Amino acid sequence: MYVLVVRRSLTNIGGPVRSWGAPEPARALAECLDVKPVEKLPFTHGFHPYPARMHPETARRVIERFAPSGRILDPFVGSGTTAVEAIRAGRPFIGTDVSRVATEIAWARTRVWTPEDCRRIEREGRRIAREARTLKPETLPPWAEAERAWYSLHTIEEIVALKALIETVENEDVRRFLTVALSSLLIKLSKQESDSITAPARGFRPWPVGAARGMFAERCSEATKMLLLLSSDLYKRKIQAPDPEFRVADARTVSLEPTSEDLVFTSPPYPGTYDYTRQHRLRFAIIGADAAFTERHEIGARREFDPTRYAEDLRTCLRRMLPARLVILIGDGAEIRSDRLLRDLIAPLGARLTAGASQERIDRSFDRRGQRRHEHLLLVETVRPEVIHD
């Protein structure tokens, strides 16, 4: 058996918060910011590991005090954080991203299936990863050799033969979910440093051969739990959950036609804080992604990061997400104070900042490893609304 250590998002939390602005909704917003850790991530939020995700008690709190009715709407879904917690609250959502990498991940942790449909994930796991004991690849595809170098040989023979055999699963829905299943353990597997930084691991040590099979095996079953609990939470509480929309779009051109019914929660990418092309670059090929339109398009990523340009380009999101209200996590980075930039560019908009909640995070990026910084959760209303279509 292999030991699957599910990652926590923002263990980097706690310390106090700061609250500006309207009273009601700043005391709400520092409520929603000021979570704990939790030793394990509930439902399916600890399912695939992914850079810089939101605490699901956030997203939880927000959609409670923040979206009495209507759609959520989030431009910037990544692992879909949100979108789990939107459909636990019975609420109609559409996501967008990118990066497939992101819809997929989101797609898979939003499955509400019949305990049935769940357990076929952890059997078809199962049979896979033992069917792929016998099967070793004559030579590798071009999209193995391609990443050759990161892997120890074995290992990547078996990512190759775990991924033949997942492709040969009639069902659509079970072949998308493993894939994803796959897509999880390969940072992981990989002499990649971490799901956060790029670089080559230093003193990497080679897994023992079968243990990308073994690991698909666990994280299969892992995975039919979360499904489990989620599927068991809806109907308990007598949920009936709109099925998730998920698109690959940029957030600068995506027309989501939101209206002042509709809540946006979203966290943009934090000004050159991260890269997610490259740190996702090994997961392109097992989804079946397009790394170049990502890569074309991602907005405030860390390599040759311009701030004018982010400055513009945030603009023009905010922009196409109102007039409906915006709740918005966003992060300072690349030595910009976020909450002071929105605040700047939602003013021609029509838009105020209503309320601001911050709290302090220490930076565990390669190289800036403990700077300090602030994360802002930020409430943008309409004031103007025939100023938007200017």
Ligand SMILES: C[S@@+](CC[C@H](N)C(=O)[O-])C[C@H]1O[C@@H](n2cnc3c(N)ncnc32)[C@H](O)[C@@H]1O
Given for the second form:
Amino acid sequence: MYVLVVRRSLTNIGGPVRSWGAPEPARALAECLDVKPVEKLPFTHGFHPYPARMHPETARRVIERFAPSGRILDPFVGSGTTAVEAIRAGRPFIGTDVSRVATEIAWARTRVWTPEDCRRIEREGRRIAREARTLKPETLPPWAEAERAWYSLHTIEEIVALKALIETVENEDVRRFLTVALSSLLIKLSKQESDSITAPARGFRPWPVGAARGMFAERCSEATKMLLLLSSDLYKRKIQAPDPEFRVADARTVSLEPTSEDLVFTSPPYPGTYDYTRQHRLRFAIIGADAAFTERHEIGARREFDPTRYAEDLRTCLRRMLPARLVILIGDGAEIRSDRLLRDLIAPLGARLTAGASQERIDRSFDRRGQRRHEHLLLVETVRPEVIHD
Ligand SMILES: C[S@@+](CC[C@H](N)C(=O)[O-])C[C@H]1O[C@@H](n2cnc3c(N)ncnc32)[C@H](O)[C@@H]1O
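Would you generate the structure of this protein in the form predicted in complex with the named molecule, following the form predicted on its own above?
To see the whole picture, the full complex is given below, headed by that same chain.
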């Protein structure tokens, strides 16, 4: 039995929240940001680790307070926290991300299935884990050979066997979901330090033979419980949300056609802080995603951070989000105060920062020393719509 419940990427230690701007939204933003750290996430929120995930309670509160009607759009959807809370609120949702790893996770986390379909994940997961015991690959396929150094040999062989068996599942939805379940385990099984830290782990201890198979079966059982919880919650509250839409796209060029009825609720990459392509490098092959595309289009990455370029990229993205109302969660990084940067970028676009709330955070998941930075929840509203597309 493998216990996999600890999700460290949300254990930020939050300090006091300060808010400013128009009193009513400022108070609401402060309430949305002031949430408790959690170890175990509700519904499907804990299905897959993801660096810089949004706190689900922040997502729930923002949608409740700032999105009384219209669509919810998230051009940096990541693992889909806003998407899960949008469907829990019964709202139409479109999410995009530059990484198909992200959109597949978000897709998996937002499945509202019948109890019978949810239970298929557990059943198929256990069957595949059982059959993988007798499937030892003679040679590693090229993708696994390329990643061989990141695993013990028996572990990568088990991953290859699991992937091969998942690919034989006929039902496309089940196959996609099981693929994401396997992806959720990769970093834990590998020599990479953690989901956020891309260096090889100091003091790596090989997993025992059978660990990957056992974890996979366990993860599929957990996932079934999560899916059942999500669908029964919606059923009990008689909520029927349209199926959310996910696309792989660059937020600088994506065409979501936002209107003033929509809420764009998103969390862009923090300046020079994360490196999503590298953090997920072991997942691209499993998911069948194009790492080169993601690497080329990722903005704000730590690996090659340039503040001028970041500001320009963010401005291009913001322009495409207007004239919708925007609620943006963003953290400081690379010595940039993101709230001030956003305020300066937004003004020439005919919009203004109406209110904001900020909280000092110590993020131990990213750096063992504990990085101090502020996280901001900002409300942007269009004041001069004619300027936006000038
Ligand atoms: C802060 S994370 C979003 C986390 C998300 N809110 C969650 O709860 O999982 C930022 C996301 O922006 C994505 N990203 C980076 N550059 C992008 C671009 N040019 N266009 C679209 N998405 C991009 C990254 O892949 C990452 O998933």
